[in-house]
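Okay, so here's just one chain, in structure tokens, the form predicted alone.
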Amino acid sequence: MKIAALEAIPYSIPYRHPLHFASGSVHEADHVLVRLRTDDGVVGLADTPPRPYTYGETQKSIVAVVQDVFAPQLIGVDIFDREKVQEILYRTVHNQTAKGAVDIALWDVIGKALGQPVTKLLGGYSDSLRVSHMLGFKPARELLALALEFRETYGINTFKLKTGRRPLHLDIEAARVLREGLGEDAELYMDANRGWSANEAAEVLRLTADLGLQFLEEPDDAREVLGRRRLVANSPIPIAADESAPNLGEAAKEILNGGANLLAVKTARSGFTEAAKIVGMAEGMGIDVYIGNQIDTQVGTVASVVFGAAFAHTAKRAAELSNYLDMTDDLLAEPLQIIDGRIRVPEGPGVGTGVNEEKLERYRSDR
């Protein structure tokens, strides 16, 4: 069976409100669905976020690049070859978040051409994963009404913080609000989106560390090297690593540096393939991880599920997967639910991203 086409279809689905956050803000979800075709007419979809702000990729990039180089290139090739379609990728530099969905519709692909939900072919462990919610800017009591909100009509009790503001009080008040509001059972972590410095990082962490937080992500620019690695060794919780590792190479290489002591991984930017190599790198050196979100679609968290409850090392910690909620529409044609603060990955072969066609006639940009 072998790859007869590959195409990206750029999307617009708008937010209900923006989400504003230290490296930019999104107002709507421009997108692009990748789809995947066999000689045998077997389809796989795969849903692709351009973040120029952090991987430098746009939708009409995006499109460009899958279209005009990786088609060519892949057409004609067996889909059970997964490294040669690896190493074809990865000819060409960068554009993490287009390779990453070519290789969710080529897992697609095999798991439907085997008969198999993708999740038992990468490991099985678990049917379904805890949520954690995500709380972009907003005044502490308005942020601690929707997460009562959301713990109230979804049973979510972890979340995570957008901070990286100025001043600082903003967002520690923030934090202590949320800590008050929601009581000691509730997990809460902040992810500053390289907004601060190491040292401003480091008067955040003195002024919140009787909150109980589980972490601090991307406090600062990773480049701010020496200062990155002296907030680590002296951080009482652990910092993680996103932007900063968007590979499997700046992966190890923030870990091996004394740049992160943790890590988010995030299927959108590397695919199951590559995300698989960081989660065993990871669990061998005694690194934990977290599935994170790329303010994601219902397609693209179907995906982060998918690979996050194959695997005991990224279940373990609840999975950032509700941000779609903020969407005014959606184009999986079976609509996720989170029920009792968990989403359950979806039964039948493949990895379940079918979309409704007729949505996607609707807020497709390029007719």
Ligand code: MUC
Second form
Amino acid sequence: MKIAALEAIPYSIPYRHPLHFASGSVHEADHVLVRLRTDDGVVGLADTPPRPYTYGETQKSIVAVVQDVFAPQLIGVDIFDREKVQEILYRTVHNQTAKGAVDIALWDVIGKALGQPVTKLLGGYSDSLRVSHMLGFKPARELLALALEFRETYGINTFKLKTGRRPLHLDIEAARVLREGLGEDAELYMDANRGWSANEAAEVLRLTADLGLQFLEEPDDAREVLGRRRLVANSPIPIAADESAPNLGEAAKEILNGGANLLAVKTARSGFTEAAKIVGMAEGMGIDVYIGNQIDTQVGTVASVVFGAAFAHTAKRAAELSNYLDMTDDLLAEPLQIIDGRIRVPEGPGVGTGVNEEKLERYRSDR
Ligand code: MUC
Ligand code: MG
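Okay, that was the form predicted alone. Show me the form predicted in complex with the ligand next.
Now the complete complex, all chains and molecules, led by this one.
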């Protein structure tokens, strides 16, 4: 069974309210749906979030690289020759989420062709994942009200607080208000998206030492190697790499450099094939991982669930799976449900990324 067509469809769905964080903000999901067809008519789907401030990609660059660079090289390749597909994709540098989406769409057709859920093909470890919700910049009291509402409505009790602001007390106060309002049982961690220097991050860790934070993600720019190494060596909690470890090589380098001792794994940027290699590498090195969020739609989130539930190493920690709730609508045909703080893996063949065609027509922006 061979790849016969590869399309990239830009679309846009507004957010209910913008999400702000240290490296940028989102107001609408101006994403790209990747659709891969085989010569037998099997269709695979995946979602691609352009994040210029993280990976340098835009909606237009994703459409261009998928249709003009990847499609001509991939058409005619057997769907089961995954290493050949990887070799072709990695001939092109960067374009992280475009490659991730092509890989996930390929896994979707493989699952459908075999009549198997992809989560089982990958590892089949669990049938659900515990959800962590990401809170963007807001005044501390509003953050607490939101977190309490999420706990009440969805049973979510793990929260990632976006930080990296100056003056530092804004984020320190937000963390303190959340801990006091949510109680000891809530799991809380911070993501500064490189907003601080290493010394500022050390100061925040000192002033929040009594709050029981789980870890701190991407506190500063990891390219400032010595500052980061010093921070990791002296931190009482793990320091996680997210955008500083977007691929297998960078993830290995960050760990070996002492730039991180925890890794965020994101299917949107790694697909399933590279993400599985990162998970294996981390497990072998004794490094914990968690499933991160690329501010994914439901189509993107279902891929994270399928992957995260497949492995013991990724299913251990809460996964960031709920930010689609900030969107006004979604393309996913079978909407996700968060019950008792968990999302279940879809049971049908493939990834479960089927879209509502009528909605795709309504939101696509190329016509
Ligand atoms: C994160 O973990 O950094 C920020 C931008 C994006 O695409 O995802 C985030 C979340
Ligand atoms: Mg992050």
